[in-house]
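Listed next as structure tokens is one chain, alone, in the form predicted alone.
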Amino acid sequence: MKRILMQQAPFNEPVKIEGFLEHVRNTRYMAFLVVRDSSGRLQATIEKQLHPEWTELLESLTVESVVSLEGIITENPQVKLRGRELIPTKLEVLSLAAPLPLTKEANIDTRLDYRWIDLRGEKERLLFQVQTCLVAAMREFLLQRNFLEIHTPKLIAAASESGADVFEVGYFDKKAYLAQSPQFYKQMAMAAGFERIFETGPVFRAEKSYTNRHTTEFTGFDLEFSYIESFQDVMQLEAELLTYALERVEEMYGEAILRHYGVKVVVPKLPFPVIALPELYRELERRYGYHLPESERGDTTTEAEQLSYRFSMEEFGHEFLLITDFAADKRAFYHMCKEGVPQGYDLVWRGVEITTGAQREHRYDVLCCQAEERGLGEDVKFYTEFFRYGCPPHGGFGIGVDRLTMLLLGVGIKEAMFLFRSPNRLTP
């Protein structure tokens, strides 16, 4: 008989389930398993006198154990999960669990250590369901507009930004790193004339970092379009995108995200508001005393992002805010300026900051001379060449998904990846 998952098994027609035992409980005429497979739980009731050959099965069945039931299911009013209980007519262990090394009090480093076994809950794998809604939602906004799906390489020749902070891998007789970003090859694609693209994929950075949203390896969703005409079209593409993409979430999971995370999804409105940077620091120091010395203001602080999250929902009753007019010296050396300012942005959502998108410099004069600059001409010209015979204009962002995971479920960057990775953690 071929397994069915639990929520789709019809009444009074033999079944075969299969999942985890959740719950046993072993009396002296009666036994009560509780199974949990991907879609739910469902009980199943033996009475032992029907089943004798099944004593010392029963009494050696231990909780999280794979077992596989074949029986019907009837209603029962009784039964607190859904009415209806499976009446079992063949039992089978495929494997038999030990006793577990988790509590439901362990801290979450020890849970991370155990992180296969700290995955099974409902409250975990729906993290994971709206992730992949939250993905998913973006790349089908992005599909339905035009843009291709393309995968860069992650072992690169340079390093993507300034130098600093990425991970020197040996490649045979060479130096090679790990991609900080797909930066380089999104751009590439411009100069290719796709015109269109995003990616999918890991991000890897070399900080010794420990604080509650970094991580040394993490995925990004990147893109990056041509022919706009500032960053303006930047900004408004990922306004409509998250817009788009949060919708999605809240149609789909919000009653179970405000069940078991206690947090609203809120669908933000469009526009997003923006503010220059000196006027955010104004008004932060106006509003709620924060001052920095003037040497310090040309890019934000972690306490000054909070900061603004309050500002925005009092000034705009909004949960994300646009920040502009960053210190040329604090943006990447490929975003076009204007008069000394980076045609940029940072994208601020519930304090913390999720995005940096710009107006990347595409005049490939201009770009060498950015490069130059900053002491990089030499290990970033391969990427240079790229604009040596032709680019359009173009502009792009990048999320970090497991950020936005973090943020919209109100958990630590640890819960809100699959597997974290930091300075002192690289296993499982």
Ligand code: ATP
Second form
Amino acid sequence: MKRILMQQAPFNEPVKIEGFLEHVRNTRYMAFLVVRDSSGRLQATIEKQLHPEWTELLESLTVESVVSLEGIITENPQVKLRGRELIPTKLEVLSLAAPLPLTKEANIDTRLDYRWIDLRGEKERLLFQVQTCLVAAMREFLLQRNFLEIHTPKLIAAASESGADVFEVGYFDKKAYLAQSPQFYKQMAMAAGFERIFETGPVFRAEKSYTNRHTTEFTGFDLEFSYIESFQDVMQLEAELLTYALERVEEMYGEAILRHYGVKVVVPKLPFPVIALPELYRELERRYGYHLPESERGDTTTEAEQLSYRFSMEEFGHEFLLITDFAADKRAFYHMCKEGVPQGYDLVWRGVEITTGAQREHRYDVLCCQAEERGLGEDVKFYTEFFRYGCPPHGGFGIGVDRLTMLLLGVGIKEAMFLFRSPNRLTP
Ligand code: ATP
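Would you mind giving the form predicted together with the ligand, to go alongside the form predicted alone above?
What follows is the whole complex; the chain from before opens it.
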């Protein structure tokens, strides 16, 4: 007989279900097994005198073993699990579980050591259902607008952008690096005339950060598009994209997220509020007495990002805030500048940066100058070449998928990823 998911299993006809044994209660006359698969849970009720051949098996059953059951599902209002139970005619253990090495109350680091067990819960599964929905909706939004999905290499010959923060790897008799962003290749696609592209892929950062929002490997959702008039077009596209995706998540999982994570999914209103950084600092100082350290002038700080959430809610009733007018020396050399002001932005959601976006410098001479000013001329020559033979004006942004998930559900980054990576965690 073919296995069927519990949620789809019909009443009163023979079915076969398979899953993890969540709970076993083996009493003198009756045994109750709660079995869980990816669709839900079901109780199997066994009248022991009908199956003396199972006596030993029932005694040996351990929690989280994988079992296979055949039988008939009937209605029984006394059963807590949706008022139904399986009366089995066949019972088989597919994999007997050893005693579990962790409890539900274990701290997050122990949970990560045994992530495959930790992830068996409904709440943990929900996170990945939500993430799947979020990314699928973003992909759908872009495909509807004629974006191409590309896949760029993560093994690269030269350290992209600044050269700091990259992992060096042995590459036969040479050195290679792990890409810290798909930035250069996204722009190469613009020079190739693709006009609109996106990519979801791994991003590596050799940063020794131990915050609740940094990891050394994360998933980036990056896009780039051509023939923009200014970075306003980029901000607008991102706002529409996120609104579309959050609307979908709210519709499909809003209620479950509230139940399991206690967080309300708010579908944002368009347009997103925008503020220039100097103006934001004036407001944070005036309203909350925040003083910006001199060394951070022209950039955001973690504390300022946190306060900007309060400001954005008070001033605009909006969870998102677009911040513009950063200092040129705090931004990447390839951002376009107009009168010394980088034509880009950061997007802060619930007090944490989720995106950096910008119009890029597509004019070969200007770009080379900007690279030269940072002393990067030779390092990025392969990249500046992309702009020598004609390239349309363009811009784009990168969103951290794990950050997005983390903020959406109000958890830390360690929990928001399938497997977290940090300077002191490379396993499992
Ligand atoms: P931060 O200031 O938070 O370190 P960043 O300025 O280095 O981030 P970008 O290089 O602009 O970030 O990367 C784009 C997006 O990728 C960020 O807005 C964020 O969502 C995500 N991101 C960046 N670094 C990390 C990281 N170490 N861990 C998880 N996500 C990250």
